[in-house]
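The chain below stands alone and is given in structure tokens; this is the form predicted alone.
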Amino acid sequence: MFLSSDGILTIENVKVTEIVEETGTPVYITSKAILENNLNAYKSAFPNEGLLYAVKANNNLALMKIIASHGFGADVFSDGELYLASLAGFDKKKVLFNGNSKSRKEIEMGITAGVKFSVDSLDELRTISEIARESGKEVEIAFRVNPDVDPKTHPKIATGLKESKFGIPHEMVREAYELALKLDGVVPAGIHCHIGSQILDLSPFVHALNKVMDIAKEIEQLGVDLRFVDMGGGLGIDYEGKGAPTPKDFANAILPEFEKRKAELNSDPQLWLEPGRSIVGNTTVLITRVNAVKRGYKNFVAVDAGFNILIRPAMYGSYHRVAVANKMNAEAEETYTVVGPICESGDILAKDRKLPKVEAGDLIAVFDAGAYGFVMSSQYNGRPRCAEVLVNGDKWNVIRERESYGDLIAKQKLPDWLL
């Protein structure tokens, strides 16, 4: 969907020059078309499991909404999430609170607008068992299993290792379900495990599935009733162009094992799977514009949008492919290394890459943007947060506003004494 008219980078049927001729740069664009794509593949690959998306990836309301109407169930990690998915329409009854540290608000929160929760120590335990009790209502939980497998991805967002801070150690979850089974308000409904992000060797997923299905397996001797087995999302994206799994190769490697291991239940639990990377990571583009090309040591270029704008290069050495949007047909001749405005010497979007001419006032396009990108950007060095667009076919529309330097403001207040 991503293709090229006249030597300008066109998403679907519009070409980013006219998108930046109104919303300035720098500025997300997202495919519709690649959006739904990613959500009927998972639909196709996954016709009988519990499929919620991952709101952590990208927090649209707009993009939400496309999603929560393709059927999905949400996965939520703060008050806000469970907020913006109650707003995008997702069903309560497929909304999963995860969240190592919930406060008690948030607790409350959940109980109220009846969603499940996956519960990641005994003291979560005991307060929503407490709160539950209160309000006179019962709560499907899962416990959040650590399984001490390692997915083979950058250890920032590896969470399934025995050092992580997610999860109880899957030695001690048959002890969580006893006390659970004790307390009134909470019933022990499924098992919750995550192992990591990016993932793109689908070995550890199956791995973790078997621990987590002998720990199924203890528990219902202790009378659970597993309704859900869920195993988390993680699945990675070709951002190297390299290849990535499909959701259909992790249907073909979970599904099977999932389907051996459950027949030794008694129980007959529904599996779970969390995407989110993999739902909106490719859809979206960030177009940023050039401000100066410096030679130096290296060929700088230097651009509009730093890590307050795509945080991933410099907060886990990411790859993003880029492009000169406005020179698609034009032959690779120097080696650039693309820089953000941030007063910061890791603010680099792009190393030692071979691109055509680049000069002032060119566009740069940095593709694979949709997964983690306006979610983590931020107003540092005073730089206010930028536009977010949709495109549908021939058309388009801003999803989210540039933000002004009101908004750098808005919350903030002056003492008496300084006025």
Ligand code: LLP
The other form holds:
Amino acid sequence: MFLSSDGILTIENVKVTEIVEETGTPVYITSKAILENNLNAYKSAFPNEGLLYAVKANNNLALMKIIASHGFGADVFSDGELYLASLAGFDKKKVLFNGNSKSRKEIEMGITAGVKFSVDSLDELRTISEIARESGKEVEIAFRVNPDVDPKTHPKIATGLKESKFGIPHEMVREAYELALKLDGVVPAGIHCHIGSQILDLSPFVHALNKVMDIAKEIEQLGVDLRFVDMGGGLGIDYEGKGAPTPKDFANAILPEFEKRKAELNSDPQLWLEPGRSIVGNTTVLITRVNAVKRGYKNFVAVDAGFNILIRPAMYGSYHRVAVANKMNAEAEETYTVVGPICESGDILAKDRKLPKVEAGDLIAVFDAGAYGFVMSSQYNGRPRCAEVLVNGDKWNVIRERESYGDLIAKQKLPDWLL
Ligand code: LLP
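Having seen the form predicted alone, the form predicted together with the ligand:
Whole complex next, starting from this chain.
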């Protein structure tokens, strides 16, 4: 879907130069066709399972509407994500409210909306029970289990290790279910775990699934009628061009194991998954303009997007492929480090990449920027957030306008004595 025509990067049938002429740079450009391919790949790999999109990966309303229209549910991690998921039209019965530190306000909002909860502590359980009782409701819950499984990914995105802040240790979760069975207003109906993100080796998923199914067996004996087993998200994507497992590979790895272990149970839980990155990651390219090329100890390409726009390289040392979007047919000649405009030495988008000769005014494409891209952007250094565009065949629309200087002060107030 990302091809080139006359040496210009095209997204579906639209040249990026046509878009940036109108929107300016930086801009995130998403292909609807790639998004739909990803959704269909999940649906055909997991036809009978519950698929919940992890809203945190990209909460643009237009994209979420497409995802919801494909029948996906949603994993939300805050009141704001619940609000956005509701606007996008996700079916509330297929929304799971996750999070390790939910406020009373968030819990009230989730209960009013009628969503399910993944509960991360006994304190949270008691609060949910209290609020549910007061409002005369019954809330279906799962406990988030910490399975102590190494997902073999970047430590900052590993979430199921012993020392992780997420979940209840697997040896202690039985007590949590015992308490839930005694409390009013909560119905223990599921079990939840998420071991991490950008996982390329599928074996940790199988390992975690087995630990979760051991717990399922135990809690069933307590009287829990298990309706869902949610293994979270985490399937990695091919950032480096070295290959990555597909949803089908993922299904082949975990479905037979799930069926085998489910046969040991009396209840008939559905398997749920919460993919984020593998739904939106490869759908989007970030286009940023070269302000200057500087030759010195290193060759620097200074562009107009830094970690204010895409924080992943600075935060996790993540690799994103880059290309010169207006010189797609040119031979790679020189090694460059692509840096942003932020006043920090760590503001590096791509290190030591061989690219065609780069000049001021060129456009750099940063690929696979659809997950944890715009959502993690900021206004640091007084830079308004950038625009987002959705391409559909040979048409395109701005799906988020570039912020203005006014947005930098939108919520600021001056005390009277400074007016
Ligand atoms: N479910 C839960 C409970 C999660 O915590 C996450 C991601 C997901 C699902 C979705 O995981 P995915 O399929 O996207 O891997 N900002 C980091 C990633 C943080 C992931 C947080 N949790 C990055 O840019 O790599």
